[in-house]
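We begin with a single chain expressed as C-alpha cells, specifically the form predicted alone.
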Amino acid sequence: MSPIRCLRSRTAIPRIRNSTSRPRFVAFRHSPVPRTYATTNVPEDIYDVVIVGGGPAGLSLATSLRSSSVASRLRVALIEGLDLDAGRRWKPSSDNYSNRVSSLTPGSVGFLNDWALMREDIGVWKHVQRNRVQAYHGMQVWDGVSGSRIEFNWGAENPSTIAYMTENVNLVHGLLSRLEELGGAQPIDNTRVEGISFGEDHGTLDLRTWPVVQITGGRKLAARLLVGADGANSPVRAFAGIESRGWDYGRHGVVATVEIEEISGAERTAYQRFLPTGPIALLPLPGNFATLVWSTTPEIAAQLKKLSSVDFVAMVNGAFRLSHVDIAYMAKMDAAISEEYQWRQSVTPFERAGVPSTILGVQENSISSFPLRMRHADSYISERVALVGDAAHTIHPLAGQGLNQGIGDVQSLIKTLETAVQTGQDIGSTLSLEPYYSGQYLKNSMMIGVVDKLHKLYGTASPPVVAVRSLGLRAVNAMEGLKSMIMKQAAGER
C-alpha cells in the first residue's frame, strides 16, 4: 500500500478510491481543520493508534502520545475491560495499602516525570500521591543456605535512590488524571475485545491491511497501528500470529501488606533472602508498612494463605531469620506456628542488623498469590501491530523489573513513532516499527535471561553449587566499583 501524506499527522491514510476515475494519490496540504473521514461510508471508526489494555503500560503510552509535541495530533483510542473510574476516583486510607505494588527505578520515574527526548514535562508524577510513594536507598541480599550476602548502598556521599515503591493503583490514578487533563485520547472502558480481524475494501476506503477491533456492542475500530498492552494472554499478539515462548517456574508468588516495627531515620532498605524454594523480599512502604513478595512452591503458598494472621506473621519473620531447614519444617505445620517460631528463634543466632524489622501484623484480606512464569514473544512487531509490557514479555519478580521493562517499551516505542511522524512514514509499517523492536528486544532478553538464571542458581541447596555461588557473592560484595555499576544498571540510568 502506497502512503498518502497528510502534513497534519505526517502518516499514511487508507487508500481512497474515486468511483468515476482511476485510483490516484493526493498530497494534502496543512489545514487548520481537523482531519475527518465523515465523507466515507464505512462501519469502522478510524484511528491512528488503538491501544488494547488500560494498565500502567497502556496508559503510559496513551499519555505519552498526547504529551508529545510531535505525535499529539494522532487520533488515539484505548480499550480496557475493567472500570477505569475506580482509578479516577481512588481515595485511599492512610492505614491501608494495596498488595499490588511495583518497584519503579529512577529511570522509569524520570520518563514519567520528564520527557527526556523533547525536554517537555508530561506531568504524570505530579498527579501521583507522593505521600504514598516510598523511596529506598539500600538493599540487603543474602543466601538463605550459606548466609553469604551482598549489600547495595550508594553511601552518604551519593545518597541516590535505588527505587521507588508505589501501589499500582496510585500510578494508574496519576496516569488517568494526566490523560484527562491533556484530553484528546478516547478511553473506552468496561468493554471487552470480542474479535480482531482485518478490515474490508469498502470501495471508497480500502482497510484490508488494517486491524479492526470489534468491541462490546458491535462497535468496530480500525487502527493504523494496533498496540497490545493486554497482558500475558494477549489477544493482540494472537491476532498478529506472534509466538510467545518460555516456561512455568512451578512456583507461586505470595504477596501481602504487612505492618512492621517503627523504623528510625528517613532512609529505608529493601531485604531479599534466597531460599531453596524461592526468594522472599520485604520492600518498604510509607510509615510502618511494607510489601511482602515470597516466591515459593504452590503447596507452601496454599498453606500460607490458610494460616491465621498470627501464624502467617511468624512464618514470615522466620523466613528472614531461621535456617531453611527450620522454615521447611514449619511450613508443614497447620497450627501453633507462632509458638514454634518463638522457640526456634530463641536458639538461632542471626545478625539483627542484617534482617528487616520485626513484622507485627498483616493487613486484612491482603494475602494472595499468583503463578510465576517466564515468557518472551518471538517479536514485538508485525505489520500494523506492536506489543508492549506483559504482552511482549513476563519476568520473574525477584528483580522487580516487570513494570520497568514495560515503561522502557513505551519510551522506545514513542521515540520510534515520533521519528515516523517527523519523516512522513506510515507509523504502522514494519519498516517504521523496526527501531522499536531492535532497540528493546535484546535489552529485555538480557534482563530476562539474567533473572531466570539467578532463580535457577539459588533454587538448590546442593553443597557444591552453594559453595560456588557464595564465593561469587562475597567477591562481588567486595568490589565497590562493580556494585556501583550494577546499581546504576538496576536504577535505569542511561
Second form
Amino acid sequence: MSPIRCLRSRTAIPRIRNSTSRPRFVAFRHSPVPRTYATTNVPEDIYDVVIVGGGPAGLSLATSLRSSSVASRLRVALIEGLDLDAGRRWKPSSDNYSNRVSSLTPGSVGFLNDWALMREDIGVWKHVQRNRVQAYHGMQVWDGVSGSRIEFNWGAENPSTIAYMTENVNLVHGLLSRLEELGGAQPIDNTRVEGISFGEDHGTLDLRTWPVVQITGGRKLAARLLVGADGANSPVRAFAGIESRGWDYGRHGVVATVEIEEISGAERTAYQRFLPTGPIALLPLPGNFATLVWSTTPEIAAQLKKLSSVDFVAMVNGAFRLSHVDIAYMAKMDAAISEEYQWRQSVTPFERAGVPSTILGVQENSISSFPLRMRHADSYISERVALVGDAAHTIHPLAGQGLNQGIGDVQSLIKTLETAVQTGQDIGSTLSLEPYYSGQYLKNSMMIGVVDKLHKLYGTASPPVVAVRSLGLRAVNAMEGLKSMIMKQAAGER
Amino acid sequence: MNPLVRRAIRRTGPQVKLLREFPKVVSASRFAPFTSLSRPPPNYEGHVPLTVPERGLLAVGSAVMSLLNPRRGDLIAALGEATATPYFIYRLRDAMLSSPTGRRILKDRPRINSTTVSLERLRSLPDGTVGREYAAWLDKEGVSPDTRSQVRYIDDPECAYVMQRYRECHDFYHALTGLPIIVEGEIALKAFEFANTLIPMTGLSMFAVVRLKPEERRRVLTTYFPWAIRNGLQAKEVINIYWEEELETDVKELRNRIGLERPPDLRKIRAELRARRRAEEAARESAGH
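Can you swap the form predicted alone for the form predicted in complex with the partner chain?
Full complex below, order starting with the chain above.
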C-alpha cells in the first residue's frame, strides 16, 4: 500500500492517489507507514484563500476572515500592487482632506462596527479615525432644469444618519490596523501579480484545478479559493474567463475637496443637483469642508481642471444656482468666470435654503477626474474563483453605492464561506460558493439598473421628459411612506 | 461703444444699485400661489403679478379685441405678455444667454427710445446703412420709437427685459426686411418673428389673415408666409443683434450675416397693382363711352 499523504487543513477533502474501484476510507487510522508532517516538494505556497487586491473590499474580506470564529482557521494571503504603508502610516492634518471620499451606509458601517447589533461585525470601525468621518442626516436632490426637488430628512422623531462620509484612506487605515491586531493573514504589498495559471499534478498533490498566482520575485501561491478584489480591470476575472458587460457613460467624475462658508448649527446635509450633462453633488466633511463630485462631459471636466481656483469655485457655486444654459455657456469660458457668476447669480432666482452654502475655496491639488462606466460580470464565481467589489461590478457614482455594494459582497461572501467551513465543504467549489452569487447578483443588478436609468432620465433637457420627471419627483416627495422605504433600502438595512 | 447712441446702461456692478432697480426674486421663478386680493409685491417698476385665471382672461380678451381692431398695439402687447409664460419667454432668454452678443445685451440692458437713439444723427448716416434705413423707414411710415408700451405682466425681471427688447427692436425688423406697417406687412413680419423667436403672440397674429381682402390674403399665403417661415427658421436669432452697434453696418451685409433674404417689396407691388387697376378702369371707362 502506498503511503497516503494529504493536506493538514481540516476542510480539505483528501485527494486519493491510485484509487482502485473500491474507495478507501479512514486512511488516517490504518496507514501502515508512519505519518510525516513535512511538506512535499511542491514549489507553490498553499493557501486556503488568496485575495488579489488590497483596496477596501479586499481588506474587508481579509479582516472578516480573520475575525470570524469559524473561518479564522483558514490560511489567508492578500496581494496588493501598491504600497500599503501609505495607509498604515497615514498621519492626516485637520485642515486637509483627501479627495477620494466614499459615502458609507449604516448597513456597511454596522458590518464594520463593533458596537452594532449585528453579529457579523468585524471590529474595524473603532480603528477608523472618527473625527474625520462626517455623518449626515439630510439630503436635498433636485432637477437642474425644472427645479423640482425631493428632500430626505429622517424626521425629528426618528433622527438617524443617512450615511457617513469617510475618506477611503481612512477606511483602509482602519482595516489595516484591525488586520494587524488580528494577525495571521499575510498582506503582501508592493507586489504585482505576474500571472495566474492552473497548478500541476505533483504526484502526491494534484493542483490541476487550483489557481496558482505567480508574483514578483518568483514566488507562487496556490489558492483553494482565489478572490478577485482587484478593481474594474480584474486579472482574476480575466483568468476565470468571466465576461464583464456594460458600457462607458462618456462622462468623467470630477472630484475636489472644498472649503465652505460656516453654517451655524444647521444639520449636515448632502446636496445633489441633476444637470443635463450630469449630476453635481456636494457632500459634507467635518469642519467647514465638503467634498465635490461632479459627473460631467469629458470636455467640461478638462476645462474645469484648467481653471484658476477662483474661477473653479465660481463654476461650482454657479452649478448649484444658475440655469443649465448659463452653466453650459460658462463651462466653455477660459477666464473671467468669477465676474460672470457674480452678475448671473444676482439676476437668477433660486431657493436659498435649498442650495449648499457658498464655496469659498478649493484645496490645492485636490481636483482630479476619472472616467465613469457601468460594468457587471456575468457571474461572481467560477471554480475556485470569487469576485468582490469593483471586479464584479462598476456603478455610476450618483447614488454613492459603489463601495457599499463591495462591502455588501464581502458580507455575503463571508457568510457563505462560514457555512461552507462549518459543513465541511470545499470552500472553492462552486457548490459552496453558489449562495454568494445568487444572494448578491440580483440585488446588485437592480441597484446598477436603477442608477443607470436615473442617469439616462436626467441626462436630457427635452421639455416633455423634464415635465414628466418633475411631476414624478414632486409626487414622490409628497409621499412620506415611499420616501422612508427608499431611504431604508439605500441605507442597506437588511 | 457706438458714439452715436447715448444709452441708459444699467450697470450691474455694486449689488445695492441693482437691488434698487430690480429687487431680487427670493423665491423660485414662480410665485407661491396667490389671489387677486393678496398680490405679492412687484418685482420691478410697473410689474403687475397676475393669477393664472387673470392671465388666461387677459390672453383671450386681448386676442379677440386685437383681431377686431389690429391697430390696438397695446392689446397686442398685452397678448404677447400673457401668453409668453411658461416656456416661450424662457426659451428666448436662454437663446440670448447662449450667444455672446445676447449675453452682452442682457448685461447692458440697452433701451431704444427717442432719448437713447438720436434720429438726426441717424438721418445723416450714409445710404444703405442700418441706421439710415431705420430713420428713413420711421419717417416714411410716420412713427416714432416711443410708441412701445412697457412690459407689465411678466414676473421675472430679466424675461421682462427680453420682452421689452423684442418690442423695441420690432421697428428694426421692419427696417431690415423692408415690410411696411400696413396690416399685410405686419402679418408677414409677425410670421417671420414667430419662426425666429417662437413668441406665441406672433404665431397667433398670423390668424389676422382673415381680416385681409381675398387678394391680399392670397398674396400673403402664397408669397410672404413661405418667405417668413423659411427665413425665420434658417436665419440666426434676430433677438441677439446688438442694434446699437450695428447702426453703421451696411444693411445687405447684415442680412447676409444673419442669413436673411429680402422679401418682395410689398409697397411697390401694391402700388403697381393699384396703378394697373386704375389704368384698366380708365381704359374700360373710355371704352364704355
